[in-house]
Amino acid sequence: MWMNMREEAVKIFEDARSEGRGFLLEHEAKRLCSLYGLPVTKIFLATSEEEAVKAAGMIGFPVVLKIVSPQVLHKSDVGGVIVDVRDEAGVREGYRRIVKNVAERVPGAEVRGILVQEMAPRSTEVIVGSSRDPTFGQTIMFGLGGIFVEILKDVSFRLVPITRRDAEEMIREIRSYKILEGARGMPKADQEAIIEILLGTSRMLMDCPEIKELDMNPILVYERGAKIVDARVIMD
């Protein structure tokens, strides 16, 4: 089973260095995420505003829209994001939408299909990445996340691979930690669901050195389970 997970693992990050590539598309992030039993959200790459509608209503309204393409990384910044659309008129207007905005403000840029994805219910957001430290090696964070990340930099590291006592530890490190507790009438967070994203990523970690920089960021964590909603992955 290792093998298998681990032969398709190299083939999605051939797949973008034979496109001269170093960073993976968010379907390929998310792909590779589940392969070690992440809790990513439902995606579907649709190639057409037929496959966009089908896709949505498979997935279940409300969804998200999402361009794909080489060419953006930041999908946000141009118009490349649409969220909480509601029915199928929506989809198709918004698949429109995003395909005109890319070829308004990245000229030339191939535009590979649209994501459609499920749009998780929002709740307390974390974050989990990494990095490569050109003397320690491979770390693993975890911190609040969305905006959180930016503003209170309260985050911890450890490095790779970590046991599930590390894990424990970094999620009650951070200054934040009362927050996941539940703190003035938050919802508590489930933390072993936490725990288990962590151990999970620091099995990916190991078992794919091609992996330079990866951030997960937000996760949302409810009081039982998670959905990480945006993976970003850049290769050695």
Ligand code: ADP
The other form holds:
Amino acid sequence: MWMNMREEAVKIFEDARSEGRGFLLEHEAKRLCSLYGLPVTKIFLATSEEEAVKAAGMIGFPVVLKIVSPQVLHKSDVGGVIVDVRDEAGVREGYRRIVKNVAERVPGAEVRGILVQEMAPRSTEVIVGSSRDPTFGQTIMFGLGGIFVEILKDVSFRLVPITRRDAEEMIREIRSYKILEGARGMPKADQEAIIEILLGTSRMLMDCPEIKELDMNPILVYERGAKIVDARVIMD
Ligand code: ADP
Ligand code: MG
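Given the form predicted alone above, produce the structure of the same protein in the form predicted together with the named molecule.
All chains and molecules follow, beginning with the one already shown.
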């Protein structure tokens, strides 16, 4: 049966809530993002080594492997992310290594499987996020990834919904804007792709009051196009 976006989104939130979870797992968050046209990596949830090998074959090497567990919100902190996996042996070894790492570092964690995904080539990293201001409501944030956001706090904010004009301004008003223009040998970033992500995120936030916090970090931006490689959603 055909379902509209909102119905599908509600189902994603309800499935999480029915397990008493207050956040979406990465594959659920990416599914939600893709409903609103946001460019996420190809993903496949594998529940066995065999399935992971098959998934990697369908996606194409290299791939990235990630833990899927309701007890793990920050995956790389617990050895739950392996990038640049190049062949079948690597998938098998990686699958086992992630399960082992998580068992050691988060005793009792329930492993739902391993998320196999397309490996996005390195490029300029940006982040788009959202949190709820108690007075003004849902906000949207934009910045460059890594030290720019963590140390320099070089980000821009708006309340949602935003217009195309707002999105353009959000991009231009960060202090490190020149990096997106290709300063210091960086590749020139596709600003139109970033604008589309900001507008799609704004639509998703307007449509989904269940989202208390959103963190798409990092998003890799190319000369043409962009790819969201991690997405986290905390629910109300
Ligand atoms: P965490 O839950 O720790 O934030 P991420 O999903 O962000 O985990 O993965 C950690 C890092 O691995 C990312 O910051 C990014 O540098 C890299 N990475 C993750 N997924 C991909 C991908 N599909 N393609 C390329 N790099 C990736
Ligand atoms: Mg991340």
